[in-house]
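Shown here is one chain on its own, the form predicted on its own, set out as C-alpha cells.
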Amino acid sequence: MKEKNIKQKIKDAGLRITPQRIAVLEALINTNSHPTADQIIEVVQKGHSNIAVGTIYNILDTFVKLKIITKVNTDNNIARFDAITEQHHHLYSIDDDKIEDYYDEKLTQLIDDYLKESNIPNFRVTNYKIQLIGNFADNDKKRF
C-alpha cells in the first residue's frame, strides 16, 4: 500500500497523521504475514530506531480499537496483527504457528443466514471471524 493510502487510512479513522503511525501501519502492511508486535517492532525500528517500543504498543492498541487493523489470536495466545479488515477467516497451522488469510464467500454467507435466523438470547452479534485449526498440506500427517 503507497503512503499516499496508509496516511489516509490514519486521517480516517480520526488520528492525527504521524511519522510513528506512518510506520508501524506501513510495517504491517508490508509483512506478507499476520507478525506479533516484537516482529513489528523489530520492522519499525530497522527505519527508525527512534520510535520507542512503548509508541508502537501503544499505537498497535490505538489502531485496533479504531478498526484500522484487527488482532488475531493463536492457540498459544499470542496475539498477532492483521491490516486486512474486510470479512475473511484464516488458517491456523499448529505446526508452524502460522496463520494465513482465507476467503470463502459460501462459508460466510451460510454463518450469516445462520445469524439471521438464529437467536442469541442476550447477544447481538457485531462480527466474526472463524480459524480453522490444523496443518498445511506440507506438514499434515493425519486428517480427519
Second form
Protein chains: 2
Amino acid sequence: MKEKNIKQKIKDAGLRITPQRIAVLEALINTNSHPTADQIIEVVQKGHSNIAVGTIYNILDTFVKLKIITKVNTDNNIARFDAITEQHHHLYSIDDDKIEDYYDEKLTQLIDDYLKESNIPNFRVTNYKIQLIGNFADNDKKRF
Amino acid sequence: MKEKNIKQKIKDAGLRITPQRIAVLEALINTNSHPTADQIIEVVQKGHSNIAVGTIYNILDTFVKLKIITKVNTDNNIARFDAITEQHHHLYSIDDDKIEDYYDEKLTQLIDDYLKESNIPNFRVTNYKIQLIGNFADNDKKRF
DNA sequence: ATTATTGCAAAGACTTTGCAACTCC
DNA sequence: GGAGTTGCAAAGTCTTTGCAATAAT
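Let's see the other form, the form predicted in complex with the DNA, since the form predicted on its own is already up.
Every component of the complex follows; first up is the chain already shown.
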C-alpha cells in the first residue's frame, strides 16, 4: 500500500526502483520532522545497515532534483528534507531547531494573489518559500 | 563618514572596535551581493592580508548573534550574509546562485496584517523570511 | 545485456575550536 | 592592567567524488 505508492513515485520520476531509494523515501515520508541527511542515514541504516552514506546523499540529491522531495532552508548550514511537495509553509523555532509544517490556504492565496498582481521588474517568480520564525508556546505544558 | 557609522554600529552592539571587525562590516556593507564567508574573506584579505580566516568566521558569527547583520538562507548549505537589517525580501535565481534584495512595502504590509489577524496555534511569530524564487529575465540583454 | 546504481573510502569544502599572543578600553 | 580579541593551525562536520562491483530493466 504505502510501499506501492513509494515505488510508484520513484518510477514516475523515471528512476529505477532500488531498495536504497525505497528505504530513503520511506524514511522521509514516515517522519514529519524535516530530518537532516544524518538523521535519515540513521533511520535508514537501522533497517539496512549496509546502505552506504554516500549513496544516501546521492539519492537525496537525485530526489531533490527530480522534485520528489524538497530541501528545507535552514540558518545553520545543514540540509534538511521534506517529503511533502504540496504547497505549505514552515514554522521555525528560535529556541531549538524544530521546524513544523504550517498549512494555511489563506496565506498561500494571499501570496499567490500578490504575485499575480505585482510585477517584479526583470524577475519572474516560479516558486516561493515562507519561513515563520518564533516560539512554540506550549512546550512546557507537556510537563504536566 | 561611512567609517564612523561602521564603528558606531560595532560600539552600539557593545563590542570593542577592532580593525578586523571594521574590515568585515565594511566589506559586507559595500556589497549588495549577499556574499558567502569565503567571499568576505577574499575581500577582507585584499586589504588586510593578515586577518585570519577563523577570526572572520568568529566575527560574522558575533555580528549575527548581535543582529548587526543577518544570515540569508540558501538551499545549498553555505552561509551567506546581509548587512541590511531593515525588513526586506529576497529574489533567488534558479539559474545561478544570485540573490537580490527586493523591497516592497506592500508585501511586507500584507504579511504583517496576515500575522496580526491569524492566530497560529501554539506559535508566536516574531520574524519571518520570504524567498521569491525564479529567473532574472534580462540576463541576455547584456549581450547586446 | 546494458546501463544505472551502489559501496567504499578517500578527498573536499566549509566551519569550529583551543590557546598563546596581542590589543583595545 | 585586564578582559576581550586575534592568529594560527589543527580538528571537526557535512558532503561529494571516482571507480570497480553489483543490480535493475
